[in-house]
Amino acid sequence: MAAVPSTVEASQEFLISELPEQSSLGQDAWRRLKRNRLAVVGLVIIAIFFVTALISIVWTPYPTWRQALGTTYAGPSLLHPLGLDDYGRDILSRVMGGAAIALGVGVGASFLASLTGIILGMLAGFFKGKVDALISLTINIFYGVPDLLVALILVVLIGRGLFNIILAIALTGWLGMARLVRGQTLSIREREYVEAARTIGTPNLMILSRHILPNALGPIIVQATYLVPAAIIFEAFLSLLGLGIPPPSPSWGRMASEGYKALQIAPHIVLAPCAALSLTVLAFNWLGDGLRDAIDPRMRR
């Protein structure tokens, strides 16, 4: 006769049945992130964007150049949904072109600041002493000159182009990651098994991306993410200023400080771009706020 198992047992097993599944962090951050509306609004308008820069890249409804597609300042038709410009040029081919510049100026010059955050910020945090206080001193330098100041003296010594914007954008951005990082690094570096990893003999290579920055990454992207919508608003900024990408490229800043003369007779010159560039802004700050909130360990339960 087989043998019933006790009560004890029984009961066990019935605990053991009902727990829920472990979940890793990203999935359990990523189940939090669904939940917030404004981060998954935020996330839906990035993707459309993105695809709309995509496609722009190969097809406009008419090129983003061409004038005199009809009478200037023409209001919106079905031809043109969104107007014409000043020099008859279709406003929704350039507000597709400049999705395409906005996202590259975003996400090139955030992946460029956030990649010399990160190093700098880790050396400081890892090695302290002199390293620590030459990277601080170049940290504190830095924040106390304008940051429009060091990009119109870079924009100006080596010209406007797209990668030379980028880097301009970069070179000011990077001073908050750099902070960041540092301080993450000074706290996980403390931690036991980065204690028992120097005790074994592991390169400090291998520390620095084996264990610091893996446990510093929460932190990181959503810093990262808002220097993306931060590099936006300066690239449209140095436009309206006359420095930013240069034309006939179709700038959101370049089209509503183009557009801006004609405002009371030809609203619609400046409305698309504008709007187009706040809402972009506004869905990586959703975004940011919701990752933020995702990945801070004392939401997850």
Second form
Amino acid sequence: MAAVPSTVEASQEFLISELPEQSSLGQDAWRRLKRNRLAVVGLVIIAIFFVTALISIVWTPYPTWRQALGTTYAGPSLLHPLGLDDYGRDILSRVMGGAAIALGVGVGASFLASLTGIILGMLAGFFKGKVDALISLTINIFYGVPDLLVALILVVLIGRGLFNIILAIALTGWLGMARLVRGQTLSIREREYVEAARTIGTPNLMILSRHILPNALGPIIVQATYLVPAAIIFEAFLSLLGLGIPPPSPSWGRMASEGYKALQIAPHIVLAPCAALSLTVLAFNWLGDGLRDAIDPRMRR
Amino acid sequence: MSRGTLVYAAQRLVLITVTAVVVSSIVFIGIHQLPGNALASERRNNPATEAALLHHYNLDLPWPQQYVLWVQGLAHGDMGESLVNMGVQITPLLLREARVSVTLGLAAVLITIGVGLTLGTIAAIRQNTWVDYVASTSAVVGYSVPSFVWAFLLILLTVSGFYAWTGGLVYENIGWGKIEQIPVPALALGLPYAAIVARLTRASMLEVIRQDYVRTAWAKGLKARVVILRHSLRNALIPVISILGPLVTGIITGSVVIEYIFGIPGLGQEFVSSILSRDYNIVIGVFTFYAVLIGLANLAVDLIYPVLDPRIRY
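If the structure you just shared is the form predicted alone, then what does the corresponding form predicted in complex with its partner chain look like?
Below is the entire complex, every chain and molecule, led by the chain shown above.
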């Protein structure tokens, strides 16, 4: 009799020592992400832009709207490292202020679009039938329409404030997320653990939030990350066409559009915001690629 | 083309029509819920003139009645009259502009596919060499740089760069109407998507060149060109084709901006200027045109599938 517990103890000890170090899926993904050089570079660039954006809210070298700071179209100098634009405004200050708008719109629109897409996608995938038919029909119809045009019309209809721009972009951006979440939900709802949960009488809302959402979270995070640069480009498109956040707000797209008429004599006016924009988008795409590889190593290409 | 394909295409054409009508109806109804009317302005018109104008555009009727009239017109291919430039019929105007947009779009699609397939194939057959790294890295950079930034860079290069180097022989002539005005905007429009196509081609080629039948093809001594083009690329194309649908939508979206920058008189430019001048009849018209164009492009993509992969049938 005395031998039994000691055997159990011994076998337990044996098992524990043989098991690899325990780590959650999230920790695993984070470890793989840290090993991805481009993803880390992307993360650092994003962090720098975020800090810049936060600083620009309380301080910029010059007020972003102050005109006639020197010779108009002046190139880079010590006082104005990125030069002055056609109204004699400091471009560095405006690029800094533009970071706040770009990131605000990008993150805000991605969040709103993801939220909408997750809710509608889960409803469609979980309840199937008529709910799914209605949601899928909406998605399919709007997939056949260029999203920029929808956003342009929405902006004209609801106005050009910061929140309205975010809303217009989110209203066109949720389709992809809804499609993704619907597919995930359709497959996850057939798994044994969902069936088990249903058997013991777990309410639907609990199944959706405790079982389906956490298991679909990986692809959702990746998709939400890709939505940020898409929204940033979208805001730049709207501003470039003159339908973005109204002046004198320093949106990158508007700066590019204002500088375009002087592209040949003062390319720095266009190049500075374009470089900031491309770098931000690139960083988010690197991070997104890294996250995709880290969260689902099978997807690795 | 088999009978099944024809039936499938016919069904899709019906669906395209339905989508176009639904989409433009949503826009029509949405716009007509706005307060005021399209002719309202700060300038005070003579009431009689104003009433006559409203009557001319059917704007004095309740909106459901306007909607019925508008759908009847659409069924006859009549999209009504411009609100800003009285007397300008919208359908012929947009047909003319659609030709410009389609030309630009097709040129961009050709560039996208040509550049994308070439880069992707080379990267895949030279996997993990410096060629692959350069191609893969430039692909991410390629699609992170928005089309209008490409446009500015290309304009700078062709306007200042080549102009100086060639002593004025090569310069960018912005506008539309001459054949040499097509490549630069088409390149700006196509480059971001070429990068996406390159990435997809590389991934899909890498899978295909590890298949047994490719090894067999090499083993029986076929030429590299035949193995790569006929055995590998043709099969690797199937997943790549699936991106063509979203790609066409993306190129149409991008063309709105590109046409605006290069002053190209296409549908995109028309859309922007009419939305700014509140010419809602044209806005609805362009929307309908785009819905049809996208539908047709997607249909064309679906009809290419069975050509590449005989297992797919409709």
